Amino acid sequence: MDLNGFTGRKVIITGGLGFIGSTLAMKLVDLGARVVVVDSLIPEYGGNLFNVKGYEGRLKVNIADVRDEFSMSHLIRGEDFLFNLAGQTSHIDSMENPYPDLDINCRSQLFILEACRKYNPAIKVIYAGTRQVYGKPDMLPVREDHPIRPVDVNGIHKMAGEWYHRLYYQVYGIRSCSLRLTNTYGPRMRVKDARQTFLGIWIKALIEGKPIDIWGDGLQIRDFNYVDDAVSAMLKVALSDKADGEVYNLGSEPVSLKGLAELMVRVFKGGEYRILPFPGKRKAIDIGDYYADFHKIGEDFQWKPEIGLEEGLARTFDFYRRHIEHYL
């Protein structure tokens, strides 16, 4: 797909100083878009000014919280595209303190969509959904029509956020699309804790000379997308009316957690892993095996993951070897 459709267009990215948002922002700048990134820079949520180093003069940074409806109402006016990536991602945090998760992943989504309805109904919205909405799969691979049964507060709120977007399309014609992301990884991801993805804390462990801790038996299956592939999917659906009102899975070839740890040790050229019993809080919300059927987005937009897991891990380790001090 020709991505020149972003040239000269106005784009706003919530969560734009985060891992995926910053990667998307820089790509859009390179495509000639006029980019505004919005981020609260609240320490727990992953925003990092270093993520856009080298692009500071080529995009606009607005420090604002998506829970501030007045700020969002002002910022959304006149924009052509909204990539709505702001969110609370920690499953454990959502269970221990559900109210901030409710505010960020539900209430703020209504603020954003109401601002679109009132002040910019022609805007195109891409929502960062999650595989977590499916809960424990009944069958593998998981298709978009799989039953929705989240196993934690975060999954319920992300499900609601996605449905708000679909509802505003159906009732008000707000052109929106949701991508149900799987485990996304790559440079600029949060590695100082597991609030964003367990893969980040595994990378940090290897760099610090500590073992990777695998909970359970290590045979759990997951799939992973390198961040550039996730960004590619977002750009493709943003430029097409065919995506309006739709949801799409992203995904890749599945791998066991033990197999992933072995690959990481090999790519890193050092380290070890150990298999430990599940902590009680984690076990209660674990989804077991998961990998997605992503044929729908492949058929509609010729999307498929281009960066294999070994190459993606090598690129990621190279980034953190050079820049780890900015992420601890």
Contents of the next structure:
Number of protein chains: 2
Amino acid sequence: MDLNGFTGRKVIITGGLGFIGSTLAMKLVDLGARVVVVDSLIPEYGGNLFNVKGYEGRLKVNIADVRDEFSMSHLIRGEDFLFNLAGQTSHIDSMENPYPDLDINCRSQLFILEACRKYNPAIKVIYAGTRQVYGKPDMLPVREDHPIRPVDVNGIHKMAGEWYHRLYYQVYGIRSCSLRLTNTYGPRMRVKDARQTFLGIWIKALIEGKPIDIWGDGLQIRDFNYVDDAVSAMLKVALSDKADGEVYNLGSEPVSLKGLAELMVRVFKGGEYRILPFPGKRKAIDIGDYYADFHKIGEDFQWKPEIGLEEGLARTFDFYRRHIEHYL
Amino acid sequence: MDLNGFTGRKVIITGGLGFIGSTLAMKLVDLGARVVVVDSLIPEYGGNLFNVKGYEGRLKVNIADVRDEFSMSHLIRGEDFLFNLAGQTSHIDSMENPYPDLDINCRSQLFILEACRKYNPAIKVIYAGTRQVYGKPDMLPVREDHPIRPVDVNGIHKMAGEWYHRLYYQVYGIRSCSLRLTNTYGPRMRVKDARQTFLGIWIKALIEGKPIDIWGDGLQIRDFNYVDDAVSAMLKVALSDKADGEVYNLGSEPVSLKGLAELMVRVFKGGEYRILPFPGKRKAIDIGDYYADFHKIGEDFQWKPEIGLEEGLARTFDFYRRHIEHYL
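Moving from the form predicted on its own to the form predicted together with another copy of the chain:
In what comes next, the whole complex appears, and the chain from above leads the way.
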């Protein structure tokens, strides 16, 4: 697909200083878009000013919280595209204190969609959904029509947030699409803790010369997308009417956690892993094996992951070997 | 089932001055329970002090809003049963202003469940769910495993509220059960407008000598439970561990709206109906035909509706002929 459709277009990205948001923002700048990134830089979340290093003069950074109804309502006016990536992502945090998760993943989404409806009904909205809404799968690979069965508060709220987007399309014609992301990794991901994905602390462990800790038996299966592949899916669906009101899985070749750890140690050229029993509070919300069926986006948009795990990990280690101090 | 299990037990009912809540409260008083009803008497909602007329000295009325976290947290302590019926029920209101619906149907549910988890983990919770979560059915009758597909903001939030209850059972062992109610009718229902169910304004129309307005072609199919049947289902599931973590449909014999209107005119011994095109904003969230498969609760609890539509309507008209002035 020709991505020149973004040249000269106005794009706003919530969570735009985060891992995926910043990668998307810089790509859009390169494509000639006029980009505003909105982020509140909450320390526990993914926003990091270093993420847009080198692009400071080429995009606009607007510090604001998506829970700030009036600011969001102003910022959305006149934009052509909204990449709606801001979110509370920690499953554990959502269980320990469900209210910030509710405010960010539900209430703010209503603010944003109401603002679109009232002030910018022609905007195109791409929502960052999550595989988490499927819960423990009935069968693998998981298709988009698999029953929704969230296993934590975060999953319930991400499910509601996605439904809002579908509803505002069905009822008001606000053109929106949700991508159900799986584990996404790459440069600029949060590595100081497991709030974004466990892969972050695995990378940090290797960089710091500590062992990778695998919980469970290491046989749990997951799939992983390199961030550029997730970004390319977002760009493709944004430019096409075919995606309006739709939900698409992203995904890739499945791998066991033990297989992933072995690959990481090999690509990193050092380190070790160990297999440990599940801590209790994580066990309660574990989902067993998961990998996506991503044929639907493949058929509609000729999307498939281009960067394999080995290459993606190599690029990621290279980034953190040079920049780890900005991510601790 | 022997309902003597409620004798001497402590019961709290949110939305307890509402239509179903008050009917449930008085039944529990008759069964020997010590009952607290919590209600905020918001004029647009179902609460009405007249609903507990004759029982004023035999139950405790506590005026409070479920959005009041500290009051709810106090009230729940020491109770044996929570019938959690408070909710924003208007589909149209949820679309016009989604935030009160979010606060009542999501945020408050989290307050309540967090309070149970922290201060009363042995409580048994019955949640008033709704058929609305199914949206436009794929097939009829609708079973509990039908895909969830809400068509309005209220449906999304009721879905989330139900998921919270299931989650707090799965993760924390809070014993909860959701009944997905269908159209419930009977004495004490809100009749001044369609915020609870369209049946309310049909009853009011007949009482006031005006025609019943049917939107669409009159062939839409629905099912209806007389309030005593809905209450009996709640009481049965409350007394059994079998319901923990489960979801049950209620339902009854399906009938077309035209068939219902004809029956109402016959039972009322007067009046007329007319068939009108759908107003636009209702059309967008209409679900077509619906009726429930309620075998699951039948098998687990030997529940079935006992009061047929003709008898239920006769009792309802009798009530409103005597008391309509308290419901306008």
